[in-house]
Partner chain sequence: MKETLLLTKHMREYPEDSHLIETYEKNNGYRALKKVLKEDNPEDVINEIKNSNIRGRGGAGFPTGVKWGFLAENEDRYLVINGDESEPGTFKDRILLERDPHQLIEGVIITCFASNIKKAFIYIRGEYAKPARRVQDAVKQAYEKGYLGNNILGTNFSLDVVVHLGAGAYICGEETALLNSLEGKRGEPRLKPPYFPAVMGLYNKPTLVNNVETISSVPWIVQNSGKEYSKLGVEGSTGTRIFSLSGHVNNPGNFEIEMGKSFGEFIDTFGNGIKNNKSVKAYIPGGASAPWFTGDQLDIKMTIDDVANAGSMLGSGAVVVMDEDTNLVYAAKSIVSFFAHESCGQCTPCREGTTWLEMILERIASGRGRLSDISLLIDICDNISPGLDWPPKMTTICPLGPSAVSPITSLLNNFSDEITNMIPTKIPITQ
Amino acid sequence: MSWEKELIDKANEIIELYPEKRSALGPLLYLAQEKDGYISNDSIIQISNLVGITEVQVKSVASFYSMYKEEQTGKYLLSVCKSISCEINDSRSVIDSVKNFTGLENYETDNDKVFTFEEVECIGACGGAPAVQVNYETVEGLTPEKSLQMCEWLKEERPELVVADELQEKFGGVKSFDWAIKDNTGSSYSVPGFQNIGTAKEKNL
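Give just the one chain, in the form predicted on its own, as a structure.
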């Protein structure tokens, strides 16, 4: 097994938060994805043993939900919303800008494993449309020009952490609402930054 003791200990801490072990399946899949950039067969076996369900049951959940990836992603997962509010506000031009820069079609990853691109349904930022997520960190009010600048910045700077507040300040426009509390936590891979399961990291902004 490729899970080291530290990761197994973290997994057991998460399991302890739930009355039934199997209820921890979702967070454990995120741990697996943060480790490898996708849900590997080895991780499916490990999680199966940890929560006491079959490998098929683990695989069925991992393959059903689109936020769990079955193939390795790039360091930066670019999720561009295409739902109605974003569509009305010209998300198609943002999508085209990102696709042209990365050279990727939907669900593709570049050879250098820098970017993975996907068109997604509503990400809950309708008031700040068009909206994009980078490793599930949201930036609102993007224009095609700003989305291009953001991709260039990611490729050149290769930030270890992606933080929504920083993205919004550098590249965003109109927001759904005022983000009253400054948040310097973010994500280091294609996994949402959840503080309670340890996938969030902090950055000095």
The other form holds:
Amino acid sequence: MSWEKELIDKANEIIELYPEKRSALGPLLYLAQEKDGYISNDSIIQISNLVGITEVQVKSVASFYSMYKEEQTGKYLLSVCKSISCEINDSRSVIDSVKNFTGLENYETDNDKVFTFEEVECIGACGGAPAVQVNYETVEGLTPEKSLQMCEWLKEERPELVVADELQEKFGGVKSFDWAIKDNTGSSYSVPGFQNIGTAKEKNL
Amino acid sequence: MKETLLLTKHMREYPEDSHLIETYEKNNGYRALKKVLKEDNPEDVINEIKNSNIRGRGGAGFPTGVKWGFLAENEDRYLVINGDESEPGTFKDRILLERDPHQLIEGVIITCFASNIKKAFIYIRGEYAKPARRVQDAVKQAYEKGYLGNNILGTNFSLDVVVHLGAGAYICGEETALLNSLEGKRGEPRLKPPYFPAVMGLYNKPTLVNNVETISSVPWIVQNSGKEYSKLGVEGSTGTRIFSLSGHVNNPGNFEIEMGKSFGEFIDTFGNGIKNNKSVKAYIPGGASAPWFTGDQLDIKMTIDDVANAGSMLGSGAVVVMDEDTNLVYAAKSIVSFFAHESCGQCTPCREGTTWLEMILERIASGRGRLSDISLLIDICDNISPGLDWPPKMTTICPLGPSAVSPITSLLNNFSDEITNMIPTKIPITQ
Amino acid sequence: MTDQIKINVNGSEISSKPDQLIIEACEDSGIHIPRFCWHKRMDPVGMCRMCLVEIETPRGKALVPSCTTKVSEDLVVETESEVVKKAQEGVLEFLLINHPLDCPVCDKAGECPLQDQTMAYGPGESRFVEDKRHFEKPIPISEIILLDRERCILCARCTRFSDEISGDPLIEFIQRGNKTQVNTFPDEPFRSYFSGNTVQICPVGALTSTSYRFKARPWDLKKVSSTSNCSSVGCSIELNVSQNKMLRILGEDNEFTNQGWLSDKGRYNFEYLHSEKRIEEPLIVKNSSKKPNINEAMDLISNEILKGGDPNISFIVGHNSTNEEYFALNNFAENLKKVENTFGNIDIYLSDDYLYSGFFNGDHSLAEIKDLDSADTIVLWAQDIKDNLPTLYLRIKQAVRNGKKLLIFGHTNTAIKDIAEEYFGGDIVTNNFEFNVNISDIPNFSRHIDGKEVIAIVGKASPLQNTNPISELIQYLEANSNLKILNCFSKGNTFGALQNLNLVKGLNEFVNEFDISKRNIVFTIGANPVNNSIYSLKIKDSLVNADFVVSMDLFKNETTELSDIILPTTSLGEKEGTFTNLEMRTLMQNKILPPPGSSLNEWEYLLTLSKKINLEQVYDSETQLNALLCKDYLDEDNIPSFDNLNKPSNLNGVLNSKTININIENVDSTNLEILFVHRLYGDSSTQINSPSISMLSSERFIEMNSATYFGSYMLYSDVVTLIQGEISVQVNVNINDNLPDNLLVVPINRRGFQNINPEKKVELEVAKSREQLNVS
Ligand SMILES: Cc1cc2nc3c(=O)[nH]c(=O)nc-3n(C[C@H](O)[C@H](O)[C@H](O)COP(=O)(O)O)c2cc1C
Ligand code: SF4
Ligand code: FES
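Form predicted on its own done, so how does the form predicted in complex with the partner chain look?
In what comes next, the whole complex appears, and the chain from above leads the way.
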């Protein structure tokens, strides 16, 4: 078995939340992804045992959703929005600038596993277009220059934890709405930081 | 024109910490719940909702009270909150989740009390990590304070709430796809009939599915009565709505207003005009699925029925403004790509059709269009949405496929020059 | 509710069952609506959208899929309007934009719904100028199935079949939207007993079988309906032949039996017909390898029979004879008995380890398979249904899916445990198949039984089971419920044998009755009792000691090695006759192939012998035999004559019964540590000579639960050596936690286990090497 006992305990805790085991499949896939940076076949086998469905059924579900990755992601997953509000606010140039800096095409990861780049559909930050997410932490009102700086900063600082408010303050611009009080929680890999699945962390800002 | 703050009042008043339970309680939070529990008459709650005439804020605009009335009897029933908000242009649920989670939770508890539901799920799209954290924290606080769990506030009523994260699939906003997703399956819409959620929903049990904004309105309605609510807005579109304004405006954002004002006024007042003093070429009145209106149609009223009569929909309440310089072929392509990317793939016309449309637009945009492409685009659209009418007829299971048709018909009906101009006439048509 | 309602289709009124889908109602009235995803035996998914029709609604005409929309009184349907035609053409065009144009090399060409419908409804030239979707061309997804994802139109038939019907969801949709494809998990091939059905129901050539690949074009095929010998369900099949070679077997949808489905064994176990190893001429084995002609061979045998010395003559007959052949054999034996002062005992034995008296005549009421759909409760005490009656297994699964409660006794039906309401294993029924408690005290039992409609599927779970507890159970059920019984003998035409042999005995009786002090002549007819039986060792002894052994068979095997002479016989498709299934339904087996070489039918040999030894002859053909055997049926109006069975209205067979006499001693359940079972795939000569499936029985394994594995045996290797005296066999261990403690499950029909003595202890040791695990 590929999972440590601790992780299996966590998984069982999550399964407990639902009337039927299979409902926990989504959260368990996030656990798998936090462990490896993608959904490995080993994890699929593990999960199929935990929720009582076949491996290919797990695979079928995992591959349906774009946030479950089939290949290992870098430490920072850069998701640049290209949907309509961002598109008409020149997200192209942000995309180009990120691509230039990282040298990556869509869905690629660099050899050092620092960045994974992807063009994504609407991330609900249309008022702050063009917008980007780093490990699902939203940064709004970017410009090509700011996005470049952000990538540089990430590459140099290598923060353990990505926090939306920190990035926004450093590199962001116009926002969809007032974010209000500063939030120091964030995520540390290509999974959303979320308490229920134990992927949310706090940072001293 | 002014905002009318019902749902966004608390967060405006307490900009620093509106998401905390202490602040919420200080500001009359959970009072509606206490009132409901004290009166102990679930029927009354449903009647207040019916009287309010509130229609769902998820897009379809179905009367909420009527929906609650459909919920079939069963030992196990569920409430599922649709927080999948993924329609391009829309970010109004995000603010409710992030800035006022307790308002939603209070709404959830009241709704469950009214319908005798003991388990609720709040399904939030995976990309909304921060909003989901806020809701999860709030749920935890609500448990600690006895608003959730066993014997809520000392009554016989018990309720569990689970916050569930999606994982990147717009189609999971469609309620039956959402239920499949919550069951750990592929987010494919179910066949209706037989899978009407109120009869056969989560785990095939009767299930209420409501949008975040809809349920966030419940505490206010219960506190102030359905009748008061129904006085706001206009008939058929009562109450306030949070509109998400984006695109080429000076001041994008979420604005809560009573329905009934014109789009032009709304864009001017809250958007603070168009960037660089340009004019509006076209705008989307209700999210990417909605057919566009032109700059000449700014006086259409922001009500469900007015927009529908003018051939589009108020949908998710997302207004996207495109100025005179916008390349509408690119804009249409962006939206078509979105739907092609998000098609679940069940239905042949949606799976194959949306991708084909995308490929043709891509070709045209890159200067390799053919004149015959125009009629081809129309015919493909017609095969997805026969007759190209509004509201759309469908050859598909759910409305996602036909949604890809909206931008193309909008483009071809009103701005056909833009597309024909991109087609090189000198290049021989044969390949 | 009324029985029929009226709907209006294309301007004419048709009647329909209420609650039916439009597509079905139309189909029943001869109006064909094109479709790809809909399949009458599976839940509709409404995915392909080919079946769109227009209906009238209060809000005007609407396009709806006829496969998901139910009829209602006075519904007005248009299946051919302009709007419908346009929609259908649109769907076809969408399906074709990514479909490769490789019909010339596609197995499905000529019988491809996509191809046909493109002709009938389709658009002309393609308007699609972009690149088609590309996938790696056929990839094997199991030993016998290939998948070509480029051809797939995503109808979900294969995925639904494996999920809903066979219950082994090993093939699924991967990715979404335009990238959607079916596939298996990398390390988990599509190893299902039922995988071949997906090839048959795939509406295009995306799923193909290694067996049929590139073999033929449908227009070259000769086809005939028949009945499968694979199990006693008697599945309806279609034999496809080209140039006198059987190329394919398809399932036919017989409402009463297989509903179109087949196990892979039933589907692919036919290639042996054309094997080079097949015997085509009579052979003298002992002391010479002379090839006599038929006449010489018959002379030889009749001389042996008439040599004097009061010989005992025994016949051991298998399960693949037709009713007519069993009748002829019975007639032959009876006629021998009539000859005075020449012979000793004359007996017929069925080559079967599972025989016992069963529940037939008198007060028992017998069930039909379709009764499973209307019962409240299904009680199962029998050998492993999935392995031995695979299509009945599917019917049980379907019944449970429709809400019937399944109660399982014993340890053999572990595969179906998950869907059982109650599983009465170790606590209730001991490893020796005895009750641990009073039946009336079984927890959660009576509430599913008392006053309910109950179907009991009962038979010996294992060859060594004492059957008294089954009788007790039946007694209890008959007293407390409305019971119908499905007697569960699983092999081929067992019921035809039971009906047409005056007295049936089994291999245990043969061994016990074999009198070494006498002169013995033994006939084995389509039987190989020296293999695959728990009595094999003893039978081998007997045959070695017999004075003369005649075998009628298709192949040389463990038994024919001990024969004096082998006579080549015929098999499925090479002979005409009837077959009786476990509900006593008699179905037709038709002939479409010539017998190879000098092979004759069993009855023809017996007839010739009769002539040579001057016995009475009352028949000269299959038809006459059929007419004779029809005389004994209890219901005269419903006799299974060839004429009657070939009427279109009787293609599903006729139900009829005969008096059945079985004379079987109850065996003593010893202290069993080994549970002998028969698996679907084994080392029968037919399977090992069918190249497409021969490898499916090559893996040798035993099963036990993990407590036994770690506890009693302390094994820490999945490869072990099973040792009993001189014998040692290397095997894989499969953990099955549905088994009780301290029970080893051993598949007796796999090579290497024959010589194990069931009454002696075995030992297990961790294997030293992993070699020799697979028997070729
Ligand atoms: C393609 C599609 C996407 C949808 N996305 C959302 C969504 O993101 N959020 C939402 O609340 N409703 C969405 N809906 C509407 C839901 O199906 C459903 O009508 C709604 O959640 C009901 O809640 P309401 O009655 O409160 O509006 C979508 C519908 C379709 C067809
Ligand atoms: S229309 Fe598209 S998204 Fe909707 S069910 Fe069909 S394929 Fe899926
Ligand atoms: S047959 Fe009805 S949608 Fe496929």
